[in-house]
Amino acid sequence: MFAQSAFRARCMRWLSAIGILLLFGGCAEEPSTLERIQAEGVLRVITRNSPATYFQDRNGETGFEYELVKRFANDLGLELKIETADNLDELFASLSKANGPALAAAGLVESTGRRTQARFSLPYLEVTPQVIYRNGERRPTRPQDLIGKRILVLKGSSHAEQLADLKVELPELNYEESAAVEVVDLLRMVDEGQIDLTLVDSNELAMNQVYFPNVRTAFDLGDSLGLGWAVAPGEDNSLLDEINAFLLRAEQNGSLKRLKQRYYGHVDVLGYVGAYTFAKHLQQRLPRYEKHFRQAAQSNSLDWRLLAAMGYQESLWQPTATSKTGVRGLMMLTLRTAQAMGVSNRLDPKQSIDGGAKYIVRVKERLPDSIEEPDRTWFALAAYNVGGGHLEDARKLTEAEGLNPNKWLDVQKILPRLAEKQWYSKTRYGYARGGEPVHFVRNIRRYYDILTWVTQPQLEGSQVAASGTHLPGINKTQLLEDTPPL
């Protein structure tokens, strides 16, 4: 009896000791990558500052990669922290650091060379590498046609790998790589004839081609490839498994498809739609909303014709207009701006016009006192379009060039540089479609000129010329006569 009791006692001690060892052994185990991230409450993501990945516009942070990875962070209940790399080599180096970002979401193609630097998720977007040439030049139709051409691609890109493989077959092929440029820079250089050819993925060409009228696709170089997210090399699959599960869910529930459609389903059309089309809308649409423009302008000490010109640029005076980014209404207000301006229904034309008037006044008031009229109005319109942060970046670049940062004539020359890596990499807010606010302001000024002209019949002859409000080469009578009746 005693022996049995002693045996049971020894067994209990042994079990207790084993339990303690297991307990301490479990505590000594390293947490998985996913557990560590969840404990920190932050998902650190590294990306590229480019239109197809991540950038800031007047609505805040945006970009295809940003929006997709933001949804992933939300699914995990984590705060998203975005970091940007100056080039692809830096991106992969950061990913491999012990204290580096958790993943890279940067429009990355899995390639042989990259498999030693990272592990890749399931593909979420299919792209095709394309050879790009300048319209008017002889079109290359096969790899052999690349020989003897000035070719530049991103350093460390999958396209550089493709060309390296091709050079094995075609030793006479030469090309250069650069870490100082981005895709937008490459397209611009082809457009301007600085280089003969480049390689970009089909999705980035689709997003940017509208800004470069001379850019054309020569031919596809190879088969379609899949973009994926990258995580650090190693054997811990906890985060990678979670990413793959998320991407599968996004594919199944349609959210990935909707995001693709939003960014790549159609091409934005920028620029002036034509004086005669505008004249037609003057008769058919403006009369319905003119009183609202006048009332809102009077309440906010604005010229109603300037406000109307803004509305036309934003929506062509269509109160139910909706953009791919979710801005809505005649003045195309974001939900955040509408709420801040007291607009409860963005599709109500009166509310939209009132909200737009209040917002442009607020933007104008935030400009530096050193900017005087009439430049102050043009600066306000530019900030309304691209955001005050990017406008301030452009003003600083303007000043660094020895130009006047308080003059629109000078700043509009510099704004497009915000789309060029050599310039936006020096700024606080990074990449922006700097050409857009220039077009935005130019178009509004043209619409405003016509509105001022046709609403001031008392100005004739030399008075019209002296006023500076008319468009040269357009006859007012003919403009209205060429407009179809209602």
The other form holds:
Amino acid sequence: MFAQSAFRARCMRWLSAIGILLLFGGCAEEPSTLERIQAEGVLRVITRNSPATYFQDRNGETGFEYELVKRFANDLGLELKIETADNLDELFASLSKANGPALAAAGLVESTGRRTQARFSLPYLEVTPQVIYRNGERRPTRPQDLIGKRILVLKGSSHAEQLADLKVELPELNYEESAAVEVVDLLRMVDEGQIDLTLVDSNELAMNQVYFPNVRTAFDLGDSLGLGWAVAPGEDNSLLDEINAFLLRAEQNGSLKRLKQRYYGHVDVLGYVGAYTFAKHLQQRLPRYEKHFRQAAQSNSLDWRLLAAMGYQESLWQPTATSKTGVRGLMMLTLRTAQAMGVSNRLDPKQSIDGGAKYIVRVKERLPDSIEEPDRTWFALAAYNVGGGHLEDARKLTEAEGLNPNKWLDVQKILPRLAEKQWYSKTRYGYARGGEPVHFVRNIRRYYDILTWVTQPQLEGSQVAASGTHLPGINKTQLLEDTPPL
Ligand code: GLU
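Return the form predicted together with glutamic acid of this protein as a structure block, the form predicted alone having already been given.
Let us now look at the entire complex, which starts with that chain.
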């Protein structure tokens, strides 16, 4: 009896000693995932090279995922290293490798099939899987309509998984997966009729719709899902907890919302129908005037895409556009502005674009020095639209509110007050339709963003846009009338 309990007691002591050793030894030798990353000082992230995730534009690396993950790395004081996977299978394989990247930020849906491959963060963007068809073809409206169609999806994607599940119910359904393509290719193939259908997430369509005038959503295949960042399945919780805390902060402080607006907000502005129209005009109209935009931009140190965005806002790139108020031509110049800019024929697109470029530069030069880029560009556009005097009034009201009169974000909030008597009666130049310049600037910025994506090196091959590095520009006219002599 005694011997037995002594034995037991000795065993207990051994066991607790081993436990303590394991505990302390474990702490000393096994830092958490987050501690390990922090010690290395580098956050390695794997992604897909696509417009919705990560790509290079004229200023370097960009994309929704890139920007979000860059902020995360900054918050942790880490250097960000981006790696790109050729396809989704490769992405998940690298994530699981010893010494692989810490996380995947690649527009990924947390699907059932991925449970063994990764662990996902809280969702940061809600998307809906959509069946995409070509305009003019018969529109499929339900899963049964997919039978007999040529369907191609990304290999290893959540959509391939969805189709595999669907095939259990609909054995006649056939589809192919490709590891050699990206979402842009799938949409192009539908646009050009090489395949009948594909499946992509709604955010990918939103990002790409403007390139492909013929693609349409047939129907949503299932409910909305969340995109999340993925970490390797065997890791402890330290990194995932940190990611989730960061995403919550980004949600609460509005930075996530602003990022979504920047990347996906053009759909709100254009609407899907506007996006098809823009895509059509991009193919049919812009090529006729691109050379003029580039030349005018170069001689005036502007970005040609900004000038092109202005031209789209003004006339939808139509050189013979006219309005009741007497403004005419591709850049909708008034007679007075045209004369002042040396334009003899406003309906000549080259002259109109040159005149517009010179005029926006002039409007910009007249702005107070305290307004810096990139805000300076947005203010110039606003002054072009509503007049320098009214803009100055709005800046004064902005300052009186305790906001920053040199920040477009602040002044645009106040501009609509110029249409309300209680406010405009106190200003020097009085009533103005102050909401208009806000829309005007917002639209041009959207068109400008779209043009920037469309002309990015990744999509354009070697034809990298050769343009100035600063943005803005423009011109118009009633302004001149409204603009007090500066
Ligand atoms: N979100 C998809 C996935 O998780 C990839 C992008 C797409 O095909 O739209 O596989």
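We call the rigid core whatever largest set of C-alpha positions still superposes within 1.5 Å between the two forms. Residue numbers count along the first chain shown, from 1. What you see is a predicted model; the values in this text were computed from it and never measured.
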Problem set entry | Rigid core superposition, N385 Cα moves 2 angstroms or more between the two forms | yes
Problem set entry | Core-aligned C-alpha movement of L418 between the two forms reaching 2 Å | yes
For this session: Taking the rigid core as the superposition reference, indicate whether the CA of I37 shifts 2 angstroms or more between the two forms.
Result: no
Exercise. How much does the C-alpha of R362 shift between the two forms, in angstrom, given a rigid core superposition?
Worked result: 22.6
